[in-house]
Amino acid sequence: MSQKGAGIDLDKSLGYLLKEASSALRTAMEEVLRPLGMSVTHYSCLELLAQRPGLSNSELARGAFVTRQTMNTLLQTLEREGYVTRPAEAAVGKVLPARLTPSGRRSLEKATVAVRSVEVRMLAGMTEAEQAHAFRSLQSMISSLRERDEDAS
């Protein structure tokens, strides 16, 4: 049974071309950090420390698009393994900011690499004129569902 009118046509929607692209960049990206020990999450702290140190737990969690309680997780076992410190009491409030230690820097020194190797894949095809145009549609696209989410808050 057809049902004509419903639904969205995948073949022409961009919102699942985006999602099949970040899935597809995702697996890739996982391929390459596995042999390192690492997830993409694991490296995605790892880089967020490394461009702002001293980031909380919460702010850590946003940047990596995942829960504060997964990142806590991730936190306390990279604290265990050498590749973060935090302070043992927060200096103010409950926040305990976190700094890469100098094994963690050689960690996300080999992940940055294999990360770019599949950043380069993947715009392979691409113009630099065609990236730059894709990089500043995707940052339009980011804009205009930000400003609608906070319109509707």
Second form
Number of protein chains: 2
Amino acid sequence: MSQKGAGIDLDKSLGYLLKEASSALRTAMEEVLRPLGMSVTHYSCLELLAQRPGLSNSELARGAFVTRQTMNTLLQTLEREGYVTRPAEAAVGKVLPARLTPSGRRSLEKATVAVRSVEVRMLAGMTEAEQAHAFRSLQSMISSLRERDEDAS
Amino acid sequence: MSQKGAGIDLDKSLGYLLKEASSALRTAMEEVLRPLGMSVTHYSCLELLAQRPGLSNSELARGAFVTRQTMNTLLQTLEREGYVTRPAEAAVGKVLPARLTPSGRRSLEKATVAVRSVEVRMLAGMTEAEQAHAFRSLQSMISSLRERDEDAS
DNA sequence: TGACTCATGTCAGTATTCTGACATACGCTT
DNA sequence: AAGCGTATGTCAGAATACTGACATGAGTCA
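May I ask for the structure of the form predicted together with a further copy of the same chain now, the form predicted on its own having been displayed?
Below is the entire complex, every chain and molecule, led by the chain shown above.
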């Protein structure tokens, strides 16, 4: 197990563990969403729209951590299937605010319950204080990672 | 940038924050690896092999959180490019233990330095104790998420 | 021994996401 | 008014990862 010299010790790397946790969460979400015929990105888009009605394609993309092209493709599908509506043309600029249809809202309800159960399971065994601590740690990591990105651009 | 109206769980969801952190980490890694002509999966495979020489295709896949088919394709590329070697046939069973070539080891060195700098940046602003705490929290989440998966199978 | 289960390596096809490119629209500066 | 930089929506093609399927080898159990 222990290796000669250099390298990042994966067993002790917070970065690796972060990826592992994220992967486990995604897998668990996929499992509960599959019976509902919904993918994680699919769900993310709907949940975002439920909480922030009128979000544009680009804003949804940022919220779901995909490119705006990917989100656009997804939105077109969701629109065709009747879960989401967008005005035919922009009232101002090019921005097309998207909204859930009643059908979309209904479809989301079951998914939200399923996803919430996953999150509850994930946090089982952690106290409120531990959760709060983890929350702050993750926020710290995110802002530290982003600091330099913004300089670079 | 902050939300305008309706009550929002996303801003308080550890699951969402986990995804956000993981996404930020991946983006940061892609940025430093791109100049080296290396993708994150690419790097993960090499780093895994450096630390655990002789890992099989399937084991590498699990360690990099991709399917074994995906890892197989990657390994074939890395083999063709001379970074990795595998025996033509298995000594026992079907398992083909993979190893880094000197060229692969050399290529990995720069990448490791780059990735380490990202991890250091990510952890800047956190004390040792906080890092240890975060480590345990992530481990807890992972094991909680996996518990049920194993039952299901 | 033979049947069964499980894990592996790999080929093929599908799906998903990304990068590149373009036209447009807004805001700011000159 | 005109130019410039930035952001958006969208089309098209490329890259990447996935699911399905198959043959093979090891281990288990009767």
